[in-house]
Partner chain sequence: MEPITGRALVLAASAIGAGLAMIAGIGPGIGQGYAAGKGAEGVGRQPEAQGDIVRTMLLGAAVAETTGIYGLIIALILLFANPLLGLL
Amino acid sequence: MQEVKKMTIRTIAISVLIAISTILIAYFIFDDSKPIIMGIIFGSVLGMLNFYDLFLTLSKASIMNPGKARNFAASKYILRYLFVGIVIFVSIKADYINVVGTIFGLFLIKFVIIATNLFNDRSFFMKIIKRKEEK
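Structure for the listed sequence, which is one chain, in the form predicted alone:
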């Protein structure tokens, strides 16, 4: 379980670094960058909290009996999706938060997970790049 916690914290740390660099890029590219920056911050923080809640849910469910764990995980799953819906709704209604920035922030943790797992195994990545010649 300790390894999973380390991976979760590492993923969140990488997401924070990417969010900060994205905020800096948005600051220099856009004239009115405040709504975009607020959206990235809003979405990133809530996406990371959602990811950490997923870690806590799986940690608790792993020590429960199967029937109770299924109900617990399913209810937390529904709550996380409801949470994402509320975040997007607030972002749409608030003028000072950019919707695209919020959605980017919410998906940032997913991009980090995919990228770190894609580049984690060098042999798998090299098999994708290398082309086998037909014999």
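Since we've got the form predicted alone here, give me the form predicted together with the partner chain too.
Just the single chain follows, nothing else.
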């Protein structure tokens, strides 16, 4: 399980980097950037916590019986869903946290996953460039 943990930590680290760069960009673009920055921090931290919880859930589920694994994963999902609901609610109610920033932070993990895993297979892209096909 060490490799999965490493991958999880790596994905979180990359999203931290992207979050920080987005914060810097936001700092320079917007006049009143404090709410947006707070939103990005808020959303990213909680999105990463969600991802780590998903990692723990699935690691535990993979050694259960399939039926039990299903119910376990589904019930933890509901808890995470409610948690995200509370996060967005807090972000809406608090003036100093921008909602768009929070949502961006929550979705950041998804972007990082797709970006790092779709474009990491060099052999695939070599094949496209070479356009070699067996028939």
